[in-house]
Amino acid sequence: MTQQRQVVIEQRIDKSACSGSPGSSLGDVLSELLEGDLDFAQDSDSAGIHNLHAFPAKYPPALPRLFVQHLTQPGEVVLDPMVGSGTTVLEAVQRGRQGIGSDIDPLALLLSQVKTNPPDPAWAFQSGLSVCNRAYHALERDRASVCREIQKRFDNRTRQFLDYWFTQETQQELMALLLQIEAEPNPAVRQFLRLCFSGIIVTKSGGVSLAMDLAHTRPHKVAEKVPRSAIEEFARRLRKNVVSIEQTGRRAGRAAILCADARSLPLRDNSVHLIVTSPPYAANAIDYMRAHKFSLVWFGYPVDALSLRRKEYVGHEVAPYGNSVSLPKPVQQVVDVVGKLDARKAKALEGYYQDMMHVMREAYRVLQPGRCAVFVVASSRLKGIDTRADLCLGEVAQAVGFHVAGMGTRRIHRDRRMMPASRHAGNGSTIEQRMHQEYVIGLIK
């Protein structure tokens, strides 16, 4: 493994400001928190900056907030090694902690960076309006040059993808917008505008492509769909997102968002005070790249390159990360039961738990002794077999050295979690059965 540059965040600690200070038993505090109400049914998880961009399977902000407030002190380091939409890191920095998030999904990185380091809202709004005006003028004055830019930027496979999912008119409007966004000199504003651009493509409903269900990671083409004007949709998204960042509270801490794999983190040993994260579902139940590529191709990622990136994700079905590892006996037994019904799915499940063994080892390495890690997980059903992700990941955690302090259960409000939707199956479908609750595993090093 190549040596990576390690990230160090300066710590400014107020020892008197923590509910669960290191002087008390953090294990007792964690166990008590896990026995409480973890549903957060009344929490407005879509309010403000947490609603900048659609993202499937987000947990409510109140969940990481609970553990940040009670298990750390201001100035301490909170890590989410699979940062996703950036919820944990944002909740940490808003409460005076130093947040670190890592991911290898380009859209997750963009969203987390903007959420944790947003631009000045007035500046962003004026720049966004200017982008819209200049895009309109570019299409009026010289549409041919915009079309040439589309032909020049994309390889043949990516062009085929764009032609299948976007009308020619939409492609031209998107390229006109993108050219003006790229001309924005301020990096924070430019990233914010890129996120607004992505947000009009990867949406809960509607959007500017011919696809539906993009936000649920299950796109399907609707040929008769009439796409909305990309420039008009961008202007609407701009206004909405500017209001969201205006409503965001003061950031008392600092954030670092890293392009790094949770199985090989560029962090020092014993440098983190709390980990709160949510690993992906086993067996690719939620395929993030399937939807994310709809906007990422516009940012210069060829579709073939994105397919290769997808193979690097935790739990991908092709092969486990790095060297294979022996799984704890109870975990291997679950894999073997699935294997009697479907060898391919068993291999994918085994690869997932092997990947998670690497993730857990890294989490254990970077966490300080005596401190806590919280993993929010959900189980999957393969061939009708419950893969028991909660118990299996608990076994994996113990195998790498963690002590399991407790395990809480939280019900998933399906609509608010934006789970993948099945268009042809009812509530008895396997995808519905495996996504109704989550387990919150509390660990101590």
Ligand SMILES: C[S@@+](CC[C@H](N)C(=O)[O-])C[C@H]1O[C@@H](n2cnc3c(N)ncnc32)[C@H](O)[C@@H]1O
Contents of the next structure:
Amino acid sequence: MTQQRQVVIEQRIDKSACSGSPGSSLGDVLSELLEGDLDFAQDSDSAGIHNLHAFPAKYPPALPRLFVQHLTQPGEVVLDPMVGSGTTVLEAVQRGRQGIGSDIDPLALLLSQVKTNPPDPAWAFQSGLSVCNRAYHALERDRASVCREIQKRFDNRTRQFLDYWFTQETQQELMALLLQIEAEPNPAVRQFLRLCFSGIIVTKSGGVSLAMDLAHTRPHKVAEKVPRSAIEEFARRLRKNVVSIEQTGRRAGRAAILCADARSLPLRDNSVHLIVTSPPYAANAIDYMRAHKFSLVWFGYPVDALSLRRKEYVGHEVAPYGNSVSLPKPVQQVVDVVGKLDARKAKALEGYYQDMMHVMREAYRVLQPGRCAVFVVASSRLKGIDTRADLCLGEVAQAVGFHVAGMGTRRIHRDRRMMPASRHAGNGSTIEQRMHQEYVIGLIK
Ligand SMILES: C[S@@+](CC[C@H](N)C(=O)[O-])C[C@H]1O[C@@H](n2cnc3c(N)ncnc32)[C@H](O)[C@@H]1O
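Let's see the other form, the form predicted in complex with the ligand, since the form predicted on its own is already up.
Okay, now the whole complex, with that chain kicking things off.
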């Protein structure tokens, strides 16, 4: 974007905020932003606090930042109803806005909470080192009581899961760490240490578990993998994460992270000034729980409870949320085309768009009139058909009352993100190109 266009945009937002009728001006600003470069290929902020923990399909911080800066004023409320790793909320609070994030994934909630309300780094570091020392001593002095704790804590199914995916030695080190983390009295430090703990398990390579490829496919066990010491890995991760929070700028606004379903938000009508979010891909292309349960079981979530939670994710293949709603005609047509090839996949796609009708309806309800919502989505390919999530979600948005101000595209940098692998990568087709693209849908209430 040229400097001249930038100035025009800034003048427009100033004018609209002062005049109290932001509607049309903000729409123009949004359309113009969507025509600019949304790739952020040079975004250097992907390191640091935004990388405290791996998370699939997060967007570059510069993306929400662009919309926060140009579409809101300091003090206004920015919402991400599917907050994931907390990118939007952190960018909002660093710019003096009030950030609200909601999610139903316990790991997303932990990560967003720590990112937006981090502990004092010096205190966190000392505390983490002490956790490592005490964990070593506990294993040296009384390994048997650590083993008893493992026997006591988990139900049978969860124990089987742990025995399958973690060596006995790793289980003992993890439990020794966990017992010491739980003894930390400061809640912010304790959450931070839990995140460091999770970060040594949920990684692309499966961390200290026996799993490989937690990001790309179904995790598979590599029995000959020799996991590193969990305590040493924890100490390494602690150092890295402490540096990350030390380097992060001041948070001038306040953040609230809520455990809430995007289809039913505990927020008042017309209470939000901007929404920037990225929903899961159509028909469950990324199974968040598959990877996250490797650390969540350690925090006391039984595997069966996590399987139940999984059904609440938008686009889960089994249960659409609440009453089914009829889809806009063009969306139903896409579902029908898929249905001719695969009835089960069509049902899943239909469920996804029904879920997204509920998400969009809630977004519309909580947003102030005249304000903007930005949805970042990628298309999914089912049975070789590009389901054109961009066009379908545009239709869904209009059906609940939004006006589509514009649609931008951006390239996905697969090597920088935990994404599902494409079986057709590199075939150069138009569909394949679209799979490497995301759409940025700009909406106005
Ligand atoms: C693509 S990720 C968001 C990534 C985020 N933009 C970031 O930068 O980290 C989608 C998120 O939607 C969340 N989600 C799925 N179903 C949900 C629901 N019913 N309510 C709220 N969040 C949900 C998932 O847990 C996941 O964290």
